[in-house]
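As a starting point, one isolated chain is supplied in structure tokens, in the form predicted alone.
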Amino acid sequence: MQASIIDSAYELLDETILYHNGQPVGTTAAVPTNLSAVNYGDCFIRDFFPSALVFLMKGEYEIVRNFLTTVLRLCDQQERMPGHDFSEGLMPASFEVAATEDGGTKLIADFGDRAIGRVAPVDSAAWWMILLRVYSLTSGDLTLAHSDRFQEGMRKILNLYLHESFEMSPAMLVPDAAFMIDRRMGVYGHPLEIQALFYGMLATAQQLLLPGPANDGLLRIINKRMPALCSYVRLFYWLDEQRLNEIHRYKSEEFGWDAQNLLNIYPETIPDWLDGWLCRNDGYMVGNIGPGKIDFRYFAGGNLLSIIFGLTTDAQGDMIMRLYDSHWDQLAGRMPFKLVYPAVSGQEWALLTGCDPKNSPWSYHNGGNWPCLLWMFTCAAIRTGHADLAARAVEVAGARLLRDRWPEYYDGQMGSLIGRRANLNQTWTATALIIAHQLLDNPDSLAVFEALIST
């Protein structure tokens, strides 16, 4: 790949960085000017992650630790809502900077309040946890760790994530919308991302909580709770050529302790373009399940930090990828990658996503092409032995994003148009090509990669 779009990237990156008081605190969405989104000139929890990365591989700690600092203060700007009990714990989707009158700036946090449909981010307090174990052990700072006031916000996060709820699942049960699928799209329940992520924070619980009065009931549950999880996906969510003819020869309403079909699901859900789409090696994490329901749509997010983080086994992670390599056409296209397969339309469409005009078929989230997700592609491939798929789509992304300005999304059922409403000059559309070239073409970078993976 040739330097100069490498060096465009970086550039990118720097103009978005955003200051509170003269010191760096996170990266705006999108290089803020003409932006066709109001709120991408905020940060967000979820996409400033991957900027975090760039600037741990080039040993720049202080944004990161500036940014993990503004974000544990800014629960405290979190409203009460009239009837409820407060739940600490909960962190912003974004925080914008804002100007004051004096000439100064202050900071602005959005719990979903501004978000459109309202809901408040699930995924944001992993992210920021998970972020925390990486800065942790790639810098060698623990005293952030192990302070005071964060080991309380850890503990805040974990009573909020670990409630028990009216049901009988170790996954985490969550409302549409809740992460980086964030408008309807029938993702409510039991979705594999969140599961992923939710692992993957307890990993972190695990190794950065102390040991003592304060901590150790939650270490308790934590230790439990991790196998448990790890089993149910591994088990539940598991989709290969002899799991399908399985759940294509299930019994239904089965009652009492020897029944097999333990979900009640029933084979006609099994959609028609499943038959045959899988191959005898390959395999893939079903989207969603729960009481009467599988949702048997592929989502990159959610697979590739499944395997990130441990979640998977090694073989599942190497069908995965295999996966990729067999239908490289559908699920990575001209600009890899397609963040959910296959997309929905006419009356499913309505129905799953309340006629959201955005998310048309093989648009945005219902089909649309991602290039943010080369980093996750990127580590789950090095992971599983499978850099070469990585290099791959390294070479195919880069011949273009430069070219297209860096857009956040591509549309088509072989992503090969930039997204109608895509935004361009997209922060982490730049540092996941970064993120990507430099796992493969720098050693010195998998430290940060080994940081990631240790669960």
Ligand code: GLC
The other form holds:
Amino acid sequence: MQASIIDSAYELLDETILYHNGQPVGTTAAVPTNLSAVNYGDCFIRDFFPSALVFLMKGEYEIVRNFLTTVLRLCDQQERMPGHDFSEGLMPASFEVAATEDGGTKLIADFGDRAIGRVAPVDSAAWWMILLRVYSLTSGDLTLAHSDRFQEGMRKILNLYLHESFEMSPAMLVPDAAFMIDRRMGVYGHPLEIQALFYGMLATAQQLLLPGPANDGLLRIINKRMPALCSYVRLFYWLDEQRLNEIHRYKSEEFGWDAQNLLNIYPETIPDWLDGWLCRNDGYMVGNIGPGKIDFRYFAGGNLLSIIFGLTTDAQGDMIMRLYDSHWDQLAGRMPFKLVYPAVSGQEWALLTGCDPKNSPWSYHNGGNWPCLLWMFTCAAIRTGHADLAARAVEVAGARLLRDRWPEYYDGQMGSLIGRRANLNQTWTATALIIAHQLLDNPDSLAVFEALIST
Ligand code: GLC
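I have the form predicted alone already, so could you send the form predicted together with the named molecule?
Whole complex next, starting from this chain.
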């Protein structure tokens, strides 16, 4: 790939840096000119994660440290809803740096209370905590994570995320749109991406919480919850040819302790596209499960993060990568990678998305292609020994992204069309390409990768 493409990606990142009181504290979701969405001038917690990886690779620790401190402080801005207490431990989806009358700046956090559809950003605290680990390990600075303030912050998060509610499994129950897919897409319940982030966050807590009276109770719970969550996901979410055959012949309406079909899945719900889609050497984690429900769609974020954080077995991770190899056109196409496969259409689209035109079939979250997934794919590919696939993806993406001006997403079954409503100069499109390129070409950057996968 031409050096000018990567240089241009770095320039884009530089243009997005946000300053507060003269200090760099984050990056905007896109270059703040001609923004098509009002809040793309905000720093989103999930979008900043790949920006942070780039800064850490460059040895620029200060902005990441400031971001971690800033977001923790912003938790105090949460509004209390009538009849509710504060949701302590909830972190904002994004924050804005606004000008004050005296020429200074102030920070305004959005806890989903301003976001379209009013969604709760369940993933934010997980991204924040995982970033704290990657920062601590790569910079060697443990003083931040070990400070009273950060230990308390982590405790609050864990108390919220481990709080008992109406669970029947070790997986975490969340409302619709609680993560990167932040619009209604039928992803309520136990979406895989949240389980992977939850697992990565618990692993972080295991490493960063200091033993002692304040933390020992939490650590005991985490030590039990992690293996329970891990074996549950590996068993219940995993789908390969053999498992598909088992589900196809499931008995239903089983009562009692010795049931086989625990979630009462009716085989008739297996979608037609799955017949013949899986081969003997591949498989994947399904998108979501619950009573009477398997969401068989392939969700890239959930699968790739499961590999990165070690929620898959080595064999499963390898089989997911083989799925990419055998379905390259469908899962990578002309712009890696498809966010969700396949798209829902017709009546199913109407019911699942609430007739959302942005999520029309093969667009945006509903089967669009998102270059920001390149960094996750590259990490997962390296972890499973399939770096060749990542190199192929970088080649495909690099050839287009600069020319197309770094779009947020692409449309179409093959992802060959710039997304109809895609924002241009999108930060995580550029940072994902930088990370992928660095991991493949520059062995020095692997320290960040090692820190990321050290769960
Ligand atoms: C869209 C995406 C969300 C992202 C935001 C900013 O809302 O769905 O995941 O964080 O844009 O890029």
